[in-house]
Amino acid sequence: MTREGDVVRAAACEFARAFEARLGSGRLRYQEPLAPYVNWRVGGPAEWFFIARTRTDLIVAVRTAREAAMPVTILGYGANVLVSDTGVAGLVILNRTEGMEVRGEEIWAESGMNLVTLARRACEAEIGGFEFLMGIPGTLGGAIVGNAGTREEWIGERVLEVEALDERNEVLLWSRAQLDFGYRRSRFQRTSEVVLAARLKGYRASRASIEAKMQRMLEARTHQPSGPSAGSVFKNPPGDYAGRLIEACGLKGYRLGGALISEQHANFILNTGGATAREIRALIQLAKAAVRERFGILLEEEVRFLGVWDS
């Protein structure tokens, strides 16, 4: 082994020792396959992998990795990410921090809280305003980062404040006015801050009315393509729909290996079995180029690309 290799190996061993000293032995995994943790079911391994079960887990893991100058990737339910076939360098933290408290019409929840679970527990507490989360895969943290929602409602409308770990490893509270929410946008997309928890505001409603709306949301989702996918690949451009534009380019049903542009909805790309991340990304690039050439519209991806890519 070269001297450089010795240095890298020694640094990795030191990181692992420090990590396990702070968070317990046996919890840090090496070269963990990521495909089982993402909706597309593709991608290579995480160099280092950890499941955060508590807010303290999450904070300590991020701080330890940063002290070792190691890249940190936070993964929720992998609903809107494409992991490269070569995997992800550094530490990947699977966020399963799921603490939640109801305070009147407000909900405090940790960032690893499943969105559907949040909506159901709000219903049990007779708090309306979260029904639109039914059928949206993912965690509260990921939803806040991407301001997830439907055409009519977004999580940003329900946020009062967000607790985050900033780049200096300090825990801060950001009010909604400071979060720069927009269509599929928030401040966290341009920072390295890690969302820890959020305070959300709903409204009083009967359980029956909440359940009825939740059922309508679920029924609307049944019309979407089934199978491993990340949901909508592209944001809708102003005044139009990405799916319509891609379909108009004749790309519905276009296939590369195991990856397929859905015949049901052209803004969905499905893993029909054995697809690679490279094939899925190639379809994304093909659709983007075709729409730009025909309509002069540059589509913007909703999905995040994780790991190392050739181009």
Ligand code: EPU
Second form
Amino acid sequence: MTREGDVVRAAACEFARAFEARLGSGRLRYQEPLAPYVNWRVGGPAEWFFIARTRTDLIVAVRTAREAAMPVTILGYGANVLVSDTGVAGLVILNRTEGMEVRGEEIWAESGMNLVTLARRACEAEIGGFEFLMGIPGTLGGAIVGNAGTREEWIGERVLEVEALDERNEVLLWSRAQLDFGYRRSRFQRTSEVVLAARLKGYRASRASIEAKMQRMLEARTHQPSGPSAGSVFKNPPGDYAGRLIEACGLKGYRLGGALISEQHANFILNTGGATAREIRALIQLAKAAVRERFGILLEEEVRFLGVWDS
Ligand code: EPU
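Let's see the other form, the form predicted in complex with the ligand, since the form predicted alone is already up.
Below, the chain from earlier opens the complete complex, with every other chain and molecule after it.
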């Protein structure tokens, strides 16, 4: 036993004690496998893992980890992340805060809210403007961070304001103008703020017209590959499509172990069974290098990499 090892263990005990005192015993897990929580179904464990059910859970968990100088990662539905095979250090919080309220044409929802549930509830309340969320796997918080959407519509357009926990653990309210929304971009990609909730605005529409649009959105997705993936791996570069460029490099159907560049859509990488994060990452790098070599275009990843990577 090294002295350094003792210090690390004591700090871990101290963190776990403080955490349980604030959030209840038996809720903090150690070395929890993350693969079941992410769409790609790959990756190693979270050092520490906690499921936040309420806004208070989320705020207190983040604060407690930060006080222990521990890195914090928030996971929604793991729809757009690749977890490394060695896992993620620090505390991973699975965000399942699902409060929601409808006020006229506005919706207030917590960041762990499922996007499809949000679209369905908006439909029940005859609020249009959220149909495009059908078929997008994910939570509201994740959608806001990545300004998720289709090619025509994205969540940022519907946001009036976002409540977030800043780096000093203060709760702030940001208006849309302060959120720096762009194509698959928001301020939250360059800060360590945690999205807590958002106020969204739609418009009055009949239930029948909303349902018809929801149906069209689902049908539009049938050309996308099914199976464990993270949707589009890369953002589309200006004026072109990542899928078209990767296909033109002859990479459709290229396989590394269990990871496959989809035959159906080249910007999707599938886990066909037993893939490792390393294999998926290698395919991402291969596609990126091929497109750069052939077209001189540097593709930018839409997926986020969690954990430690050696390249
Ligand atoms: N294409 C190819 N080869 C391929 C794939 C696509 O040539 O292998 C061509 C298609 O023929 C089409 C063009 O590329 O002309 C665009 O393809 P698609 O309609 O499939 O849309 P996309 O640009 O690849 C974007 C979003 C999707 C969203 C769809 C529909 C990005 C990075 N992706 O895909 O979002 O569902 O539009 O609105 O902007 C996601 O972000 O994870 C995602 C799935």
